[in-house]
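Given next, in structure tokens, is a single chain: the form predicted on its own.
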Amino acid sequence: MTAQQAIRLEMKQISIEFPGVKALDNVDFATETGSSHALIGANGAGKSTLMKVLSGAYSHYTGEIYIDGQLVHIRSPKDAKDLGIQIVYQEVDTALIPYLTVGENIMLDDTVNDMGKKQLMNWKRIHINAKATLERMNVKVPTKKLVSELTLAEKQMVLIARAITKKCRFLILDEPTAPLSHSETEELFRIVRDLKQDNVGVIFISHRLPELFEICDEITVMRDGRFVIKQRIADTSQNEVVEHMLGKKMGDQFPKIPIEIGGANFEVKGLSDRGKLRNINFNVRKGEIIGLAGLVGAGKTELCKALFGASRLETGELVLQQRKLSIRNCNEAVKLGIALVPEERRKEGILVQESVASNLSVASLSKFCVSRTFLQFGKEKKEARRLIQELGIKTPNELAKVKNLSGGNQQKVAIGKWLTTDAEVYIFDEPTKGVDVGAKKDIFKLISQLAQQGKSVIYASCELSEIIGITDRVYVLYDGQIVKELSTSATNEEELLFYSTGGK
């Protein structure tokens, strides 16, 4: 805490409802400037909704918000910004304008204000100011580069840069480290510590408990849209926090399902693309879960998309059940028995404006059609209800829009749509990103069940503990190449990290 006077923020008896769902039920939340506060809960607990109320994204709430004892009215994002409240959302692509440059996105609020006052823009000043902010963050991204050309991690940094260009009193970060590498996360934490010294209050929404215990001073736990407990980080433990989140003790996170591994099923030979990947070779047997381990930028996502026909290959071949495949696009990959759950679920894995039922049937529409033309809605809804129950998707009904579900339940929908296709190879790219510990356990169980059915599973993640917990073998990627193959039972996180960082 600095010598500056702390400013206290209080939210009292906040409630909000959506069609069929009471998202917040008389929630209290309090924090102050000069500190970092963790807001945590299982998917669907209401933490993101509460912060959207605070940032002005939702206006139809009931309850009161006070800053330094004074009642304030926040019914729009402008209201929040005028009070010094900034938010960086988890869905980076919806918050950035892809056809504008980095500098224009960072200085977007200033640009909009200037356009209202005068006809000519001072583009040089915009890029100078944006560059100064990035340098303060120690981020080396050209300000004149288009946002559409950035990696996911770079987009996240641009959003954070935009938030701190204004002198804010409270900065809300929703899953800020999900797309970041270890070094980028450390840079973010350095920025957070600097902001605290400048008497800014930082509110963290995250499922990565070790990070929260490293960077936060206090923690508030929510469950089912209600406040559960507020504690000093120093006075609690990670196990206690998990128990408060779930309302019960947490058992073994990785299910122990007996799986008989069969013969060779899927093989990748000499695969290279026109960008990141170079001479990739690996294989997966029936009933086997292999891990693709590596840090952010290692090439995991590029490899997953290449296997699914989403990018053009320069060399290499794919072999499934001793048959060489010719995959020119994603549609052909699906027909040949390959399924992909992508990293960016809201952008590539689900149709956010459509219903749960529509999403669960979209990968196998022909099964629900008569003469390949007329959709049988009754059959579609019946199958959706079965999958909702089987996967434990929390939704009012099968007709609810996916955009209104929590991140973990959206991920279950993204996975569930492939279960009716009966694919042979299932590819999971960072499937637990932004997902709470309870939903993670459900996803791990589902993946193990697929392997038990004799499916081949490829699990790509930078969460090395998950790689160790769920896979049978591991291929480590570094700079677009597989640098090491390891048996999971004979390795550990330290060895995986060693090879992931280029160790030889």
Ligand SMILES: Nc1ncnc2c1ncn2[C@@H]1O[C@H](COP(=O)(O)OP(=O)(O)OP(=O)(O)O)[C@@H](O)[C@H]1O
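Now the other one: the form predicted together with this ligand, given that the block above is the form predicted on its own.
Here we give the lone chain, stripped of any partners or molecules.
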């Protein structure tokens, strides 16, 4: 067989159950090497689970897998790796060892194997091999740097490098672009195209449809644990795919409720932190949604955290309802009526080992307590059930652990927990990351409802279409400074991009 001959992969009638959930129900999936295949579906549709079956993370599924027409047995990660199936998981952070170097992380399997056989590690060989792979990908990260010092994008590249240092016929990328900027995404696409040239089959999960249409040859749509349709990208459209995904037409993505904007509410004066931010001034009125636009790295997350008391300010004043706030930590921020839905939800937004109900009540515990001491479980559960309904959180019940929810549903929990608090100022930092198009619409609706109740909303995002879609006013951040203020109705994505990239 020549190297370029396509090898076919087929998954037939795959089913799997978890307590209370039939996650996959007779799913068929097929793709081949030398092509890229998109896998799409709403949050909780079963995409990650299907790919975990393929990469050997679960042994208790039913159904058959064929490679090149041969029935294969995949019941452990080793089985999958031996067959050349590699995966980069959705949760980038947990997949790397932070206090090992880039090189050690890339060569992790070899490192472990080496240790089994010999007493001395060949560190030189580890770094030489890791460097060769990074060079092949044209990625410039020093192999001796600690992983803990990398950006999310660099971590993503390290994970891909780890996957392709070994035999790799099929590479699964589960939402690889969620943390990446536009230019980093382009870089990733270049790598995907090179891998296709090398006759690797890439399976690509993403909620960003334009991306899938740019990089993929075929698309498989799933809904509620079932296979819906497989099409060639050239033969379908983004609208058609969304319809297959949701089982209905979507309609207007930004359900804007007309809101009367009130008086001054929250004001930031001359804020600088010890690192990134310099002399930030802005204000939000009652019932107003303001956007913080800017590229990845512009300082949006730093600003959101600074407003929430999560970092030390050098100078600056926060004023809420004409009262000067003194916020020394997040706890004080919550008490004073400031809520933050953080960007890195698994690390900062939720308690993954706890139940959905505990997560939803944790930001407003006193509401569920008698005499500030005894938690009323009944009340907590009832409120949790209401939020699960309102946000469409896919979970067997309110007592399920958050770690068992799909990525997008974890994000909904991170948002839901603030809806039980009576905050005055709501800060959202990239809230739609990893959220499907239907759920995004629900989130936009909730944000509009907050504004309708007279709350002040700060919406930070690098998705300019979202900024244009839901905000009233926009501040553009560039290199830690606000460089422009614009009225949303009088601007467009091009103008925002112009100022976001340092245009004057």
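Numbering follows the first chain given and starts at 1. Heads up, when I say rigid core I mean the largest set of C-alphas that superpose within 1.5 Å between the two forms. Because the structure is a prediction, the values reported are computed rather than measured.
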(message) Relative to the superposed rigid core, does residue 169 relocate between the two forms - that is, does its Cα move 2 Å or more?
(response) no
